[in-house]
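Okay, so here's just one chain, in structure tokens, the form predicted on its own.
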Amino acid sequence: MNDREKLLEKYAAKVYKNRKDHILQLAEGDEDPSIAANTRTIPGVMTARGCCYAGCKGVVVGPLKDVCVITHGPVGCGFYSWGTRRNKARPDEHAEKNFLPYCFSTDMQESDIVFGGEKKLEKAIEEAMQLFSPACIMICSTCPIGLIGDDVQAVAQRTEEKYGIKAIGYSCEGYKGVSQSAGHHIANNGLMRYVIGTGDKAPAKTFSVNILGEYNIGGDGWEEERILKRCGIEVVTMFTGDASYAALKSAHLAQLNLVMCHRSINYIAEMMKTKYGTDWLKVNFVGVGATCQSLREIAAYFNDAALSARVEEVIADELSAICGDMEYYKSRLAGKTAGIFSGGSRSHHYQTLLRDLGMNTVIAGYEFAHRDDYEGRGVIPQIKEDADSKNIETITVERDLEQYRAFYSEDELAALCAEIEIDTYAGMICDMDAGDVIVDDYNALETDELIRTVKPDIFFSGIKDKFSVQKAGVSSRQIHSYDYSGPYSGFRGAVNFGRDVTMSLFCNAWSYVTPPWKHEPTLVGSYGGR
């Protein structure tokens, strides 16, 4: 009985039927492994997923520094999406203001739910304009708003007419879709429809890119931007870490899109390709080898000898600066095993960094992925649209005849695709080994059982299961917010990651603690009577 079968035997028949296709253990010679994804979690199962609102506000639009993003709903929703992610930002030439330290919410109360909250929302917008004077306001709906029918789009339109600014309403109620993935899609639609393409500030340098799906957790985006600038490549904007509304408006003028988090931003990548002719390249700046490969592929795309030479110079210089530290951490970590569960593409990205440190990933999975995140975009035609998918608007864009500017002709692009993968993604599974366990939409029981049977030395996941894993005696680190560390991207980030993992594994205090309930009863009593 393999690890997958041991895990599934814990379930009753109904749950077994639901979960069996979401759990995969790779076998030798398995050419086309398939996994179920993006389906509803069984009520009562303790999943680690977030909601549609969390994907829209908490992930995609929340990091915009010069935008007043108002949560229209209870204050707890706003606080949850504001206080749990470490999106760093600082004022710059595009945005003198930085609103990230603030949590904006209409704080809907019971009476507001009964009588409607549009007037309260408009009052909140009036206060925001008086206090902060933002260039853009975005409104994100939570569950109660969809239930009572407040029209946030109408409020946004009235806001534009009254104040002369851009205002966007997102109907991203938490219950839509099956996870936060639905919120990513809704946010992508809004940015594409109302923001991207409305600016005209052209890049200053010869080579320019956007970094899509980079939310600057712990300063990751700044480290990536530093390396690209050393190579002579201008970052027009990030989507949306340390990004501004002003910069996003001119994102369509960049020559190439670099996609970090495939799941949260692939919609914009595809739509910009159709509308503006902007190719996209799936990159990974997490890991030393992965960063080197991504930089070389970017240089290959631009096909410039001077740029390629400069990239090699930067790589050599960066490697020389970190080689001693990386060798030391590898000497401490070689042979260790890891489990990793996250959202976006991180469960894939961090496996490359763990390999740089001599570690093996034996368990991996995503919270809210679709099949193409696991199996690659080649399976997209096979994915059947269900009722949950139809609940999320899919917008159609057409070629902009005035602003369409493809970098290559179709024939040139086809020739280049023989060297590097452009406008596609191969997925996570192809980089994993026989015997590895892959779990989609993992839950508390599966986490506990996999730790008990597979016995990874360290477990990377989110805050919801971090402490239960630690108390089981296994080192645990947050891969969503880095436990207040970082950056982990790029060359310097790899050293930070090695330091933190080494610290966790060799200072694992919980492994020396035996919980009292393991050797004595937690409840003592007696009962009597007839």
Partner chain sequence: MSENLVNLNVNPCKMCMPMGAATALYGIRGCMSILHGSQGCATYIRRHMATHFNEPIDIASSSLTEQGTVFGGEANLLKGISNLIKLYRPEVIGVCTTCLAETIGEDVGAIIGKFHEQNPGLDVKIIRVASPGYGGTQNEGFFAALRAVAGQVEPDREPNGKINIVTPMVSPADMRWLKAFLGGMGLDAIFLPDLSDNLDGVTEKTYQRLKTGGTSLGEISKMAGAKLTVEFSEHAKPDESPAVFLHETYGVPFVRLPLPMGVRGMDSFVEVLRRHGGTVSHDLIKERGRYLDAMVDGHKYCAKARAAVFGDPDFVTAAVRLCCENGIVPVIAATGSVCPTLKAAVREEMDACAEISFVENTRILEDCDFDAIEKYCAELGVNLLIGSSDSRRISRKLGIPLIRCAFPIHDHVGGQRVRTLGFEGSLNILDQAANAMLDRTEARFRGDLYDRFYKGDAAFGEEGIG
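Basically, rigid core = biggest C-alpha set you can superpose within 1.5 Å across the two forms. Being a predicted model, the structure only gives us computed values, none of them experimental. Numbering follows the first chain given and starts at 1. Compared with the form predicted in complex with its partner chain:
Relative to the superposed rigid core, the position of the CA of residue 510 differs between the two forms by 2 Å or more.
Can you swap the form predicted on its own for the form predicted in complex with its partner chain?
So it's only the chain below, everything else dropped.
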């Protein structure tokens, strides 16, 4: 019985039938392995998934530091998404406003549910204007809002008229879609429709990029920005780590989009390509080798000899600064195995960093990914749209005749595509090996089984798994928040990661798990007179 079969063995017929397509064990010579993803979670299985609101407010729009994000609904959801992701930001120079330490909620009560909450929301906005006078307000809806018929878009429009600021209403009720993914999409739509393209702050440098799907967890984005700046490349804005409404407005003036987290932001990458002609490049700054490769691909895209030379100089310099540390950590970690369940590309990204350290990833998966995150974008035409995805609006954008400026003609782009992959992503599976287990929408039971059967040396996922994994005697690191550490990306981040993994695996506490009296023989006697 292989590991996959062991995982599925516990399930009764109905659950088995559902889960078997979400669990994959790669086999030698397996052409085009396929996995089911982005379908409804089975009730009662203890999924790791969150909701639509979490994807919209918690992930995508929450990190915007100059935006007053008001959670419209009862108090819990606002509270639970208050400062819980470690999307770090520093207030912009000259701008005093940084709303990240705040949670704003309309704190709806029973009477608001019965009689409607629009008036309360409008008054809350009035209070927010008096207190904080933000340049932009975003309203994120929780479950009851859609049901009681509050029209947050209309409130947003009235807010714009009344105060002359930008206001966006998101109908990101928790029950929409099947996971956080629906909320990412809704947030992407709002940013595309109302924010991107409304600014005119042109980048100052010759080469400029946006980093999409980088939420600056533990400062990852800053490390990436540092490296890019050294190479002479300007980062116009991140989406949305350490980002602001003010900066997002001019995102369309960057020449190239770099995509880190494919799942949460690919909609914007695609729409910006159509509307503004901006190409996107799937990059990975997690891992030393991956960072070097991404930098070289960016240089290849811009096709500029001086830039390429500069990139090589930076790579050489950065590598010489970290190689001693990395060699040491590799000497401690080589041959160890890992399981990873992270965000919407990161289970893929971290495999390259682990490889740098001589470690093998034997389990990987996602909570909320779609098939293209696993199998690559080539699979998209085969994905059948179901009722849940149809409920999430897909917006169509058209070429903006004034602002469209493609960096390359179609022929030039085709030629370049022979060299680097542009506007596409090959997915995680192609970088994994025979025997590896891939699980989509994993749950608590499967986590326990994987720990028991595959026995990885370390497990990277979130806090909901951390303590049970540790109690099962396996090291664990939170790969959504880094256990308050970071950054883990780029060159310096790789060293931090090596240090943290080494510290976790070699912590003395593990050696005391078995008490001494368990080693002592139960019978003590003498043999042969000795």
